[in-house]
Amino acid sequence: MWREGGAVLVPVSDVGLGDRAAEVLRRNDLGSMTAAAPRLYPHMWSWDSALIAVGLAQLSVPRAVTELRTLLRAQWSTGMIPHIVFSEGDGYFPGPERWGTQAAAAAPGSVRTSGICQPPVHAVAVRRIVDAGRRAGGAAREEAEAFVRDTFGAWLAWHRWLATARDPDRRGLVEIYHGWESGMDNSPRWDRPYAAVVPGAELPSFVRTDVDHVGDAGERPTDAEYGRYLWLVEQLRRVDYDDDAARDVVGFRVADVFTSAILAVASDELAVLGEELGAGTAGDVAELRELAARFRAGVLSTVSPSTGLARDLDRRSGEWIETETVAGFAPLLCGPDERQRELFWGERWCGHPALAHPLPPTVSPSDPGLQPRAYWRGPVWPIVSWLFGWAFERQGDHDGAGRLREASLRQLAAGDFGEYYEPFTGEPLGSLHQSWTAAVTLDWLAQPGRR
C-alpha cells in the first residue's frame, strides 16, 4: 500500500473485475475481430485491436493471435496498416462508401478499410502475446512463436512504409495528414492545423452517428470539426490515397511527436523479437535498430528548452505546436528522463491535487483551456496510462509502473469500462464497455508486480 492524497491506501479488489472485463471482451468479439465498442465503435479499429489483443492474450493467446491476423488481412501492398477494418455490421459515419479506397492500387481487394493510418502500437502488442504463450507453455507458446515468424515481414513493412511515406526527409518524425492519424482525434494539439483546413463547396452532405450513442453530445466534437475531418477525407480520396500526391494536397500535414515515439519503441521491440525467434534476416533486424534510434532522435529534437515537453511540428506552417497535451511526454516512452519524470508526477499533471486519481489526464489539469468531459481535450484514457506504464515497466521503473496500474485499476473497479474518464471526478465518459480498456485492465491483473 502507499499514500494518495494523504491517504493510505489499500490495493483495489480484484474480485469480479477481471470477469468482467472478460465478459466485455466476449461481447464484442466478431468472431475473428474484435469490435472497439458495443454500440459507437461497431468495426476494427488498428490500434484498438493492437491493445485488444493485449488483453486477450490474457485469456487466449490463439485468439489473440487470430485478431491480430485479422488486422494483417486487411494491410495495403504498400504496408500501411489501415485505421479501420470494416465489419459487416453498419450505423457507422463515415463508412466505407465514404472512404472510397476501393479506388486506391494499393488497397487490399476483399477487405473494405479506410485510408489512413493510426499509431504503430502492434509490435508491443506481438510480445504481449509471446510473454503470454510462453507462460502457458506447450501450445500456447507454439504458436505464438510461429506467428511472430510468420507475420514479421508484415510488421516490418509497416514500419518502413512509416519510416518512408511518412517521413520522406528522414528528420524522425512521422509525419500525418489526418487528426485521426494520431489517435487523439480532437487533441487541441491540431486547433492550429485544423483552423487552416477550409472544407471546400463540394463536401458532401453528411449526417453523424456518433452523437446518438453518449449520453451528452459535449464529450464529442463538433460538426464544425467534423466537416474538417471529413474535408481531408475527401482530400485523400481524389487522389485515391497515392502517398506522394497526398502530401501535395492534403491540408493537413503535422509530424506527430507521440506517434514517432510509439514507432521508435516497437521497432526496438520488434528487433529483440526477430532475434530471439530467428525471425527475418540480420539486415532486418539492423534496419529495425536503425529506426528506433533515428525515431528516438527525433523525438528528442523536439522537446522545448523552457517548458521541457515535446512538441508536433506544424509541417504545412513550420511552427512549433506548444500545446501542454499529454503528448508532451513522449521521450518518456522512448526512455528514462529526469526532467520529463519529475513534470509527469508533479503538480501539473499526475500530481495535481483536484485529480480523481493520480493519472494523465490528456490535457494538463492546470491549463484553463482544459475540458474536462471533451474527448481528447481532458479526460483520462485508460488506455494512454497504459502506454505509460508499459513503458516505465519497459525502463525498470517498477514503481512508477506500479503507481500508474494500481490509480488505473481504481479507476476502473466499477467495471464500467469507460472510453475515457473525467479526470476530477472519476466519472466514465464516452461510450461504455470500451474491448481496450477492458483489454488493458485484464492485462494490469495479470501483473506478477501488483501490490
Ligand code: 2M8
Given for the second form:
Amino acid sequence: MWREGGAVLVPVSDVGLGDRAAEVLRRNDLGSMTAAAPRLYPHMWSWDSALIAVGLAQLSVPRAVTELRTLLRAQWSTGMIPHIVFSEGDGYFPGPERWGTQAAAAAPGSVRTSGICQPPVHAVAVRRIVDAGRRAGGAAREEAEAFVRDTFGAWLAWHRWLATARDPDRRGLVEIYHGWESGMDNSPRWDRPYAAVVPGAELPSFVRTDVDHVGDAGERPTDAEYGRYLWLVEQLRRVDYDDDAARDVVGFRVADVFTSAILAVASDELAVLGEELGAGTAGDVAELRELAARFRAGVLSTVSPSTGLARDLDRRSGEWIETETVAGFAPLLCGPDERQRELFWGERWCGHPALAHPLPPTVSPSDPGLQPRAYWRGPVWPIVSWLFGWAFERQGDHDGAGRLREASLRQLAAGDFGEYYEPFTGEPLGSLHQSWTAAVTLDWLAQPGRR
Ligand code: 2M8
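If the one shown is the form predicted alone, what is the structure of the form predicted together with the ligand?
So here's everything in the complex, that chain up top.
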C-alpha cells in the first residue's frame, strides 16, 4: 500500500529518511484519517491534513484522496471546513464536549468537529495529488482526476465562505476569530488583540493535556494564553457558531494577512484545476480568479512602507499589527516580489549568521523578542519552509525553492520529524513524529531536479 509500482521518487542517498518519513505516516494512520501527531494531536487537523495528503500522494494516491475525502465529510453546510475533525482517540484538550458544536445548525450530523477553521491550503494539496496521479498513470491518474471532478464544488464552497462570511467588506483580507484559525497559535502577531480578550469569571475550568506531551512546558503557550483561547471558544459556542452572530460577540477579530495570501494562491490553483479537468462552470473558474486577484490585492495593501513586511489588521481596534514575523512575507507567497525576496534571504531573516540553517524562523532572528524554543514565537517550522519553497517553484524561482529544500532536508536529516526546530541549534522541539513534517519531507525528497 505504501509504495505503488515504484512511484516513489526518493533518491538512493535519502532512502533512509524517506522510509522513516513513510513510517511516521503509517504509524499515525488511523484508517481514513491521519493523526497530526502520535500523542499531542490524536485527531485530524484541517491544514495538517492537506499537507499530509501532499506527502501521502508520494506513497499512495488513493490514500491521499481518502485523507481529503474524510476532511470533506466534516465540511459544514456553510462551506466552512472545521479546524479539527475528531477521531475516537482521546487525550486532547479541548475535545468535542468543550467545543459543543452539535448545537450548531451548520455542523455535520455524523462527525464531531471543532467550530473554527484554519488556512485554506487544500487546493495546493489537490494539485499535488493530481500531479502524482499523472506521474503514476493508470488507475492512480483516473482516481486523482475523478476526485477533482467530484469535490470541486466543495472546495469552491469553502473558498466562497472565506470570501464572504470572513471578508464581509470585500477588503481582500480574511478575518479570523481565534489565533488557532491562523495556525500560528501564539505568534506575537496576536499579542495585542489577545491583550483585549479578558476571560469572564464564568469561563468553565479546564485541565490542559498538551503540556504532558512535550519535553518542556516552555515549548507550549502559557496558561494565561490558554484561558484566552478557551474564552473565545466559549463566546463562539454561546452563539452556536453562527457566522453573523459570531462577528458581533467574539473578542478577537483580526484580518490575517498570511491566511489571505494562502486563499489567493489556493484560489488560483483551484481555478486551474477546474479549467484543466472541466470541473465547475466557466463562471466558477472566473469567480476563483476574481478571488485570487482580490485577496492578492488585499495582501499587498497591508505592506508597511518602512519595513516592507505585510501586516495584520486588528479589526476591533482598527490598528495595524507591527510585528516582525514570517507572516510578513505573505506577498512573497502570493507572487514574485523583488523587495521581499531580498529581505527574505537577507541578514534579518534566512541570511542571519547565527541560524543553524538558512531557513525562515517564525520571528526575525534580529528581533530581541524572538523566543527560540517557544512554538510560533521563534522556532523554524518545516511546513512554513515548504510553503515558501512551493511558492518559489510556482513563480519559477527554482534557485530559491532548491535552497529551501536542501537546507530543510539537512535540518530533517536525523529523522525525528520535529513539529518545530530551535533556529540557532537545529534541535527538534514540540512533538516528534509530527505527520505534516514527515509529509513535506517526502515531497521534498520526491522533487525532481534536486541539486
Ligand atoms: C497547533 O494547534 C493546536 C490547536 O489548533 C494546538 O496547539 O492544540 C498549531 O501548530 C496548528 O497550526 C496545527 O494545525 C495543530 C496540529 O498540528 O497544532
